[in-house]
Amino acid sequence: MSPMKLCVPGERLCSTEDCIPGTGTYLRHGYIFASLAGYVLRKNEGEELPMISVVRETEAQLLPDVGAIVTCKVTSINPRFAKVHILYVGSTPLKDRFRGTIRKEDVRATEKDKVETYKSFRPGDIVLAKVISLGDVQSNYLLTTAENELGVVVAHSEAGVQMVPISWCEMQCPRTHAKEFRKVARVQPEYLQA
């Protein structure tokens, strides 16, 4: 199957002798033009000329929803919360950038008052989290890592090496053997991809 041709509004697609106009097109001076940006689609309907139309991308934009497991990257931390960019919902990458917040009290299920954000996350960490609320006016999603399966899945040490989890709250650099605190996720097999 050949890749579909992209077109822009006003682009001449073909002559009326070769095709009949369909949706997303218009006629002018014996030629068929695109009326919107999208993919050119030709359909043969029996004996007559093929119909040419322009269709937009049909995929609906996936949005993080309450209860969805999301993969995010930590952008900044402070004593009260960690700011993240949501990259995936489940295993589907997002086209647009969505921001999220993991509050201090949503980091783990027990001993919430003893949580220290900088001992749970660092900027650049990749985190599995669950959406708990659609957030506030600033369009931040509220996220939680208060389950064993949620938390940091990928972290890099100060030496720039990917760290290995050694407990639920620590990761270790394989090069320097330095240990750093993190809220480590116990990753389930369905989230592991080669």
Given for the second form:
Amino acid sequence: MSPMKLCVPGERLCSTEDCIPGTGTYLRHGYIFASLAGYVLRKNEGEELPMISVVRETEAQLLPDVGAIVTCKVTSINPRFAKVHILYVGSTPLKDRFRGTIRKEDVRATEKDKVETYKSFRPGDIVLAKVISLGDVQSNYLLTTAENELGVVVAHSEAGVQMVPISWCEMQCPRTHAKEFRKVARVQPEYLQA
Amino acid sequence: MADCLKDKVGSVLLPGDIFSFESKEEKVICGPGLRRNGDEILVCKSGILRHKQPNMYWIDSQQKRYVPAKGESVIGIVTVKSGDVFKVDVGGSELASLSYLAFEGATKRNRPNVQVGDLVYAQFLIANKDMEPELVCMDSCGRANGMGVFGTGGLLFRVSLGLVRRLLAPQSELVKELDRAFPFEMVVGLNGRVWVKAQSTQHMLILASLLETCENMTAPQRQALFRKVAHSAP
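Output block for the form predicted together with the partner chain, input the form predicted alone:
What follows is the entire complex, opening with the chain shown before.
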């Protein structure tokens, strides 16, 4: 491929007769303009006109979509919600960390008002969650763990050792034998590595 | 150094001492200051090893720095009044939050009369290392139960946590002996803060210095001191 051309928002790329507008572009007065700052990509579709799009990175970034299962790490907890950093979407790692929020009422499907965030998550836990909303401009992705397969997958005890799940709401440290409360995910047996 | 736990009851231990079980069937319950590490028991705090039948062991340690724990009643000083939440200083690493609805008979229209600088006697609802501690001034039924704002006049001072637990023990010797000296009113918080009020400022200062000094005295020394003070008090 020839070296990629850079463009800034508002730059006129070509006319509608030459290409079809793709992501990162918009149509005005019969011409295609860029709406993002980045690299111009021209893709040949086949019989139709080639598609022109502007991308920030040369590889396409996978964005979490509504209904996607994401893997995230808890950064802080609050009596009302838990803040997380989204690390993986499905099985693809993300280059940047997106921020997510798990509200208190989205932690469990049953007894939603009796949930205590401290007994479900702790900072540093790895959690499997599902995206329910992309959120507004300022707010983060809204996530939920209200299913059996969602919840805490990896957690470390106060002694620093990785804990073993013993039920859907408890995990035990193998060294100090202390039990701690978490909302544990029921991982399918085929995904567990011995 | 692996040794038997029972021999060391009553002796001073330092963090890092290790004990291993003499027989596998022996069941030991680790209290504060002790931690289980695989097959061994590790000491985490320096202090004296205590034992309670049948198999409970813990370390009795002296401490002045308070760490908030759920369910404990403490004396706090209101520092900030922002919106519907008061920020209260309890002597821990963070300011605790106290909602204005957490008082007996408080509603959105009927706000409690709490100002910045007031003393409150409250109980911890949430207290752990990951979240901001939260206080309430009522029990689970909604009754005040002695909690709330107090302290017009009086003197607030700090003592160590060990002395506070001795003052709060049922049938406390200290409190009975102090009572014989002169009448006073006292509020004791588990965060090491004590508030006293007596008939005159001199009495209050005497009480404060008595409590601060009598911690390391033996019982006879303490009784002699209190008797001397009671005689010379006006």
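Numbering follows the first chain given and starts at 1. The structure presented is a predicted model; accordingly, all values stated were derived computationally and were not measured. Superpose the two forms; the largest set of C-alphas matching within 1.5 Å is the rigid core.
Novice: Tell me, please, whether between these two forms the C-alpha of Lys179 is shifted by 2 Å or more, with the rigid core used for superposition.
Specialist: The answer is no; the displacement is under 2 Å.
Novice: After the core is matched up, is the C-alpha of Pro165 off by 2 Å or more between these two forms?
Specialist: No, Pro165 moves less than 2 Å.
Novice: With both forms fitted on the core, give yes or no for whether the Cα of Ala34 moves by 2 angstroms or more between these two forms.
Specialist: Yes, Ala34 moves 2 Å or more.
Novice: I need the CA movement of Gly10 between these two forms once the rigid core is aligned, reported in Å.
Specialist: Here the C-alpha difference is 23.8 Å.
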